[in-house]
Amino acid sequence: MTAPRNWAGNIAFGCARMETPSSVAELQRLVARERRVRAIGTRHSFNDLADTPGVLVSLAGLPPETEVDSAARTVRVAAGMRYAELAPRLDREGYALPNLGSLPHISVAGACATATHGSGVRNGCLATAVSGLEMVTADGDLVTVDRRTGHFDGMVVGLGALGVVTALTLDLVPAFETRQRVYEGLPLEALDEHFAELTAAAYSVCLFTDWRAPRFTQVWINERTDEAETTVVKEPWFTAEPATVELHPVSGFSAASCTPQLGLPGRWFERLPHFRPDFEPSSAGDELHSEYMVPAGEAVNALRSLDRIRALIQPVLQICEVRTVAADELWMSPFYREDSVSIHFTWIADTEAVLPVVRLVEERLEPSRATPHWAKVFTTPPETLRSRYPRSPDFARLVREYDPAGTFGNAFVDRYLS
């Protein structure tokens, strides 16, 4: 049997054979027989978070039910449905998600229980919308905890190693529309006094940059149309100029795949994301990613020590991307009490280029407390990363508890979160 492989390609699951049950009730069967266990999402981890030398589950087979409560204005998702069917099905209702993540291509549950993330200096990650969990635990029994579990916020964040989501349920908002608008050009030191004000400029602010000189090639800011519009443009010092055509964040790249710009008005769900459900996104897997994680106060000396390196950054990068991120109550989110900036780096595909600059960048941001993501390329010590995380050792009681024969458990678990 030829190893499945992630989506990047560059990790080749060890998993003894995988398994698309179709129901839940066929999982809870495979669960309880199995010794180890490990469910897949969209295979958009970049590292061997997910991978398991038993089987290897995917959610995709599961009925891709939704469930709208009006009175409550939640909605009840299945885990291996992405966000691109989800968010259409949302906005018919009259409702949205507050926020989405710049590609819609990804599992719902995949997403939350790494802590995956959008931009807005108000929105926090994609996994604070969780208010309830369906769980297939260790020994195949079916679990619901919600925000009334006194451990929950243990959970929502949970990595793959208490069980296998089979179900979440999510706060929604009343629909709204946004527009979107591109800039170029705004020089690094235009932070410097004026990060915070250009982050709380509209509902998401990205900025992107190649490093190639200290300015980000574009800044995309999205706002919602029933909002005053942002200011930022008439500010003196943003000398960044509105751009003519619709781009894509990488140069030379088509923007054919991305979402609609130039101020055109549309639904949430058309405009949050970078890249549209209908298009393979970016370079359709010819990369590697990484993202760090910095509190809101660390990142632009975060940023000036990147540009300190940026010639050695530049060769392996394709593109950098910074975002903004609220806090949470998320025991293992990046996040958790602290609002944040994240930095992300789109690399070229060859693991052994980018490795030595993926720990230089370490080294780099390691004085401003920097938190990789969970579920990209990182070389963090282990050590390290377990004290960027204060409920970390709460986290492993917890899994203990719902998994004492270490069933969900990997190699990655057993580096980290032991």
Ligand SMILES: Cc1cc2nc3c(=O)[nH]c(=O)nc-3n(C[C@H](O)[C@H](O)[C@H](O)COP(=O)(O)OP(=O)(O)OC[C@H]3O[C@@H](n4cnc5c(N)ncnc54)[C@H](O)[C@@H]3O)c2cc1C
The other form holds:
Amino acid sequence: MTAPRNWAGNIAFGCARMETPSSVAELQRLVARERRVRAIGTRHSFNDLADTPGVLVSLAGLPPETEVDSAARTVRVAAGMRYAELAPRLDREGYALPNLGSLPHISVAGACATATHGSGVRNGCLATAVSGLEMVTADGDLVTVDRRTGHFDGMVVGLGALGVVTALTLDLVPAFETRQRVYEGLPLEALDEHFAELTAAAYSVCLFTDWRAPRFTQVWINERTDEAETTVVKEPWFTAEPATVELHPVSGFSAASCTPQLGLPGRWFERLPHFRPDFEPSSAGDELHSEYMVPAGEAVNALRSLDRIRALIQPVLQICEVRTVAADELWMSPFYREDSVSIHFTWIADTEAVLPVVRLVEERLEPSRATPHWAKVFTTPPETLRSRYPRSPDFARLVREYDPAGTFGNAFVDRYLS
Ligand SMILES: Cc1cc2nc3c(=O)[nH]c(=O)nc-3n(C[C@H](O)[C@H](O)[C@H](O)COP(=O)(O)OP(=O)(O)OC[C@H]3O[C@@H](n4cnc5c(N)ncnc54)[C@H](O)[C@@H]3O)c2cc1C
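We have the form predicted alone; now please give the form predicted in complex with this ligand.
In what comes next, the whole complex appears, and the chain from above leads the way.
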């Protein structure tokens, strides 16, 4: 068997084989039988988080069911579904999710298991919408947990270490529209005085820089059309000028893969992600990602530290994106009890050239208590990583309770989570 790879191709999974069960009962029998198992979603992670020496199980063969409960304002979703399939179904029924990541192609279970996020000072990561989980545990049992379960906050960002999630229940909000505008050329110094104001100016604000100069090349602003904050956005926006054509965050790439801009109102799921579901994003996998979360109050210091090494970052960088994420209560979320700013790097697809820069970025962001994204490239030492998660001993206990024989364990879990 040729080793299956992740979306970016930088990880060759070491699994013995892959399985795609077509029913939950089949999945239960498989998990009960096998010594080592790990769930895989749409493979958009950039490290060995999803790997296993045993059987890699995809849920893509389970029926893509969704079941809206209007009274509870929730939806029960088959875990392997992608946001790209889920969002239009919800919209048709008059509902929305509060937020989405930049890419709608990712699976709901994989995104929630890794605390994937979008932007917005009032928006938590995507896992904060999870109010219930159905999961196959190591002995093949199907368990259901929800917010009334004592340690539920420890299970949602489960990193695949507690079992195979078969369905999630997500909180819904009424469907809404946003309009997306892109502004060009915001000097870094504008952030010194105005960071909080800038990032709170609309429902979702994302800043992009190529670090070729101390400025943001683009600022993407999504305003809800039903909120008064619409009036906050002026032209020019601070000193950034409104773009007159649609843009891709990476200079020179076609905007055809990007969601509509220029202030055209549209459905929430057709504006909040950066990329359209019918296109592959930017370089179609020819990229590596890293991302670091810092407490919101550290954001300007962190960005200033990066500005001092921009000459070293820039040669291996495609684009850097800055977003905000609201605090939550999820034990293994990097946003646990901390309103945060995420600093994301889309690197060129050259691990050897990128890794020394990743190390340098981590060194410079250490004073800002940077926490890496679980699903991206990082070299943060395990003890540093664990120290960022006050509930990691509780999570390790939960893993031992749910999975005493280490069925869902792998090298990543051994390194960072035990
Ligand atoms: C182009 C691109 C854009 C991205 N944009 C963003 C972004 O805007 N914001 C952000 O925060 N991240 C972003 N990411 C990262 C991405 O959201 C994460 O890698 C996420 O985990 C992807 O989901 P997946 O289904 O591909 O997960 P996979 O990589 O398949 O798996 C990730 C983890 O989830 C676990 N898992 C998957 N399915 C299950 C299940 N059914 N039960 C239990 N565990 C499961 C796996 O075991 C593994 O540990 C981006 C990645 C790419 C490639």
